[in-house]
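First comes one chain, alone, set out as structure tokens in the form predicted alone.
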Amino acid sequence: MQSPRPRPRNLRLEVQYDGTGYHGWQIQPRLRTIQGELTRTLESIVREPVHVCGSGRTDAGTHALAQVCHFHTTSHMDSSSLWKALNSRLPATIRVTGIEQVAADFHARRHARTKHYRYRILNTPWCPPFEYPYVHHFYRILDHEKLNRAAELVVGRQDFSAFCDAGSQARSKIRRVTSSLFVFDTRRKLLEYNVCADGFLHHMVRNLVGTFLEVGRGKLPVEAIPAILESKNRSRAGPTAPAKGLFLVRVFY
């Protein structure tokens, strides 16, 4: 008599990564990605095919402090041993910071309620080499008051078509932004834009930052933000800020 097949467990991972040198989260043929590295490493440990599902896709070069993902496995390896095995085999630029068994129906993407992104801008004449991979170096003079006034204008449930990549396949461009503000470290000349929303469109945060910087340097008036939103026209907004300044900070469930 055949023994019954083990019942799959659903394991939730919290992951940090330095996105430099990766082609984003999603697996792509012949390209190095975060999802690809996690999948390859997990399969080498549990010795069965797995599908790693993340809370969302991050762009090439974007970093994460606490990306959430899940996968199902029939492996009996306890969570602590799996955690140690993962961090001993993953590249040094990817680390699992937490692992736990969750309900069978938990889904990292579908159950996410709010995501918090942070964008870092170094507003100095030159950029130290050790900061370069993790900030957008912007040397022009910026008006901090205008930056925060502009950021406040995107709070609420609105159509963000004007701040979405033109080729996006998203069926709805409506998102609810619950918080949008800049934090200034005047000693280090470091600006951090923090934004929380129920979801983000492709390049949405980077397009918002690029537009706010145009306001901060005086190329756009603060009052242009509502008009850009209303236009639903990507060409009305500012440039896309580089990916390397962007961090996924936390996913709330």
Second form
Protein chains: 2
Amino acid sequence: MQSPRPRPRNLRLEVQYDGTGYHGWQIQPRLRTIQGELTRTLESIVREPVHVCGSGRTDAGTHALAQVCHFHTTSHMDSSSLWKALNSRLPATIRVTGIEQVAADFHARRHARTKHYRYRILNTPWCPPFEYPYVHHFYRILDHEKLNRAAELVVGRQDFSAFCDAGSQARSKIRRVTSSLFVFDTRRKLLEYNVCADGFLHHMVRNLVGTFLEVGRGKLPVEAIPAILESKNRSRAGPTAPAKGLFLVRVFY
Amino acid sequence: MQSPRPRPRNLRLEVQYDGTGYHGWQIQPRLRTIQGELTRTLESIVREPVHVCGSGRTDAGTHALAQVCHFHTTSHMDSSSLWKALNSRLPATIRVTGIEQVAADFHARRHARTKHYRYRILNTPWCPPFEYPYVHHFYRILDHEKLNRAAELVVGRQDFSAFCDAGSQARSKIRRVTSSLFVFDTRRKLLEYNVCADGFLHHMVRNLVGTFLEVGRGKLPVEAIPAILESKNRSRAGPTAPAKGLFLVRVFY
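Please supply the coordinates for the form predicted in complex with a further copy of the same chain, as a counterpart to the form predicted alone shown previously.
Below is the entire complex, every chain and molecule, led by the chain shown above.
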């Protein structure tokens, strides 16, 4: 008689990654992606097919301090051994920072309540090579007060169509932004834009930042922000800021 | 009648670089090197052959906060324009941080009096992907006091044969180390070894660090350091620490 097939466990991972050199989160044939590397590595350890489900996609070149994902496995391996095996086999650009068994119905994407993204801008004449992959280097003079006045105007439950790239499959473009704030490190001339929302549309943070920078450098008035939101017209907003300044900081459940 | 050939100027550059992905400082055929990139870029700007002379070589994967080099050119381009042209044409991993005209006989290598190197060690259970290219990740427990007692023992004018890799072309292995000190950032669990000397032998800093780490983790007693120096025998010292933790911080003239 065969032993009964073990009941699969649901495991939740927290993952930190340097998005440089990856074609984003989502698995794609013949391209290096975060989900692809995690899937391949997990399958080599648990020796069964694995579906890694993340809280959401991140763009090519975008980083994460704590992306959350889950997967089901029949493996009996304890969490601590699995953690060690993962970090010893994954590329150094991807680190599993936490692993825990969760309820069978926990779902990293569907149950995510709030996400916190950070966008880093280095406002210096030249960019140190060591910062280059992790900031948007912007050398023009920026008005900090205007940046935060503009940032405040996107807080609330609003239609973000004007900040959503074409090709988005989202049915509704309405999102609730619960905080939107620039934090300034004046010594390092580093600007960090922090934004929390119940969800984000395609390129939404990068389009917001691209627009705020137009305000900060004086090309757009602060008052343009409500008008752009109202227009629901992507072409009214500013350019998409580069992916490499963007970090997924935390996902709240 | 032709105008007289302009008198060549001697220009001194300060250069910051991320050594990841470079085969070190020294120009080599068909390999990507810092000196090679600087030479190619300068020649494309001043439109004449250029010899870029650095204060010394750095290993493949080693970084610099302020490498110094000089070159002669008959170009009339002002320093500020040359600086801008360089930083706009160089890869983002190499930045010219300063440029100035110096006396015709200034020599970046021969006139260097002291060099300051820093070696960064991250003493954590796992290494964040964003730190990975710029630290030696060492997870074993280290005795900070022993590290600094060992480091102090190499100060002075001594024969560093035991810390010099075979194949070195240096005639004398005697160097004067003027400071040798670990600085601990206990919050970040970052250890920075700082060393200044009138010159360094091949792999000297990395061999010193590799040996200090053996002391710090308790595999070698502090008292082994004078014995190793005395032996002049490379095989008595510890392993060569990885290149990616090493930074050329400053060159004094």
